[in-house]
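Just the one chain here, the form predicted on its own, laid out as structure tokens.
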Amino acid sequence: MRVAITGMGCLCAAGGTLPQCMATLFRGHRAPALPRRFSTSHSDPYPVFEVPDFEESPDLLRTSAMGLAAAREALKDAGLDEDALKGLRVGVCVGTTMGSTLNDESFCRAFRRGETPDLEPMARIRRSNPAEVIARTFGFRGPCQTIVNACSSGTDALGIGADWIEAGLCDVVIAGGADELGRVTYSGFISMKIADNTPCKPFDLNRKGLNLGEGAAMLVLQSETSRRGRARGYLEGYGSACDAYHQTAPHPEGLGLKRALRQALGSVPVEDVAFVNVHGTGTPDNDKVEGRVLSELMPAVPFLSTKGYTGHTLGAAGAIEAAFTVACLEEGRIPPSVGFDTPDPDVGICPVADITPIRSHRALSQSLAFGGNNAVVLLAKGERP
């Protein structure tokens, strides 16, 4: 597999565009705060990473509006306007988790009180399928799919989109992920006791759990026959495997993750990997399993978690982290894994604590998800402008 990445767009708590996000990462800056868009009765407040100053759409759910904004940035970055796309087979593949399935709370409360609420909120949900919104807005007529595979959804969407290119179904695919913060997910992760009431600390000895975040990222994937400009990067491998061990916990030996990593690498030797952008949620089990797998399979390869900057953006996480990974390959360096301070002997390996130069042109981005789902993409540096 070798599919060109010609454009990228991203928005999350780290910034409203991909360049803004990367500047934030290399400054080592993060600013989790209490939720502003909703309130809860939790006595112990839990910080989140909200997208600041995002203009809401009256017609779409926040998830789909963020996905559309990221798609616009990615298409502009790729230099693809309406004329350039004319005659091309363009598909859309978007990963999400809860973003487009949350019912409207006001509608549901009114319905349960025996009232007859206006059905517009339900119509808004129906017209907010993330992939369909992008396809409808730009008039794309190729394959259109929304992937809901827990927190590996964004990575899976990239791999599936690349498969469409490889199979000759599409000339161009807009692939990525989008997810918004909401009261249901916020309360749900707190109830599972895997949320941290302080800024998250991936791989740190004193980590207590994750902080939730929101955002979106889209990558423009193109066949070599359809692209006319430069490739910012390449998607060279995709692996997906489920260990089916537990509803929420990864297999203690990381069996599914190992299979997904090997699938993504294919015949590429570990020595060719510059770094790994790990899932790195800050939860005790996730970080321990990821650390042990990396310690066994690629102990000399630097790694980092970017969730200390973005929070865990659920279905958007894999796409956001893939965009960060390609941008880091372009820059020839990776930012510090913010939140890490004290090594955990039970993990046996540490993320980078400072800005670190890289020398190879390939990197891995991996996602671990509820249900034992694991997804990994192998990404490569593109051409110089």
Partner chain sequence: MKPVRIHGIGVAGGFGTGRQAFEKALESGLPPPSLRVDLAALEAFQPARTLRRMDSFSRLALLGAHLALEDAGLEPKGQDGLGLIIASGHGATVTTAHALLDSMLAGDAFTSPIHFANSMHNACAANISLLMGATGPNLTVSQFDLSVPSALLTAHRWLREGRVERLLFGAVDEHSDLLEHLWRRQRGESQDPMRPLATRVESARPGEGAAFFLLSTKEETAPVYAAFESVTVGRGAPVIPSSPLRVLGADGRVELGKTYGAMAEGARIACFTPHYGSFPASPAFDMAAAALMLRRGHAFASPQGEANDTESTVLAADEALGTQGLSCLTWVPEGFGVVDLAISA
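May I ask for the structure of the form predicted in complex with the partner chain now, the form predicted on its own having been displayed?
Keep in mind that what follows is only the chain, not its partners or any molecules around it.
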């Protein structure tokens, strides 16, 4: 597999565009704060990474509006305007956590009380399938797929979108992920006892859990025949495997993750991998499994978690991290894995603590999810200066 990435767009707590996000990462800056966009009755508040200064229009869900914003940035970056897209077969593949679930909280509560609530919130959900919103807005005619694989959705969407190019089904695919943060998700993760009430500390001995975030990232994937400009990067491999171990916990030996990694790498030797952008949520279980797998399969490869800058953006995470990975390959360096201070002997391996130059032009980005899903993409640097 070798599919060109010709444009990227990203928004999350670290910034409203991909260049802004990268500047934040290399400044080592992060600003988790208590939720502002929703109220909660929790007595101990937990910090989150909300996207500041982004207001969705009232006719769309925030998830889809953020996905659309990232798609606009990515298409502009790829130099694909309306004219350039005319006549091309364009598909859209987007990861999120709740694809078309009719779960508007206030509507459902009112309905449960026996009221007859206004139908607009349900109509908004019907208008807001994240992949369909992008296709509808730009008038694309290719396949649309919204992937709801929990926290690996964004990575899976990239692998599947790239396959549509490889198979000749599309000339262009907008692939990525989008997820907003709301009260139910926030409360759910707190109840699961995997949220940290301080800024998260991926891979640190004293890590207590994750901080939630929100955001979106989209990559423009293009066939060689439709591509005019230079590529920013290439998607060279996709691996996906299920632990089949537990509903919410990862396999302790990372069985599925190892399989997914091997699939994504294919024949590329581990020595060619400059770094790994790991899932690194900061939960005790996740980081232990990832640490063990990395120390077994690629102990000498530097790795980082960017969750400390963005929070865990769930269905968007894999796409945001893939965009960061390609941008880091372009910059030739990776930012420190923020939040890490004290090594954990049980993890057995440490993320990079400083800005680190990289040695080769390939990197991995991996995601682990509820349900035991593991997804990995292999990314390579392009020719764009």
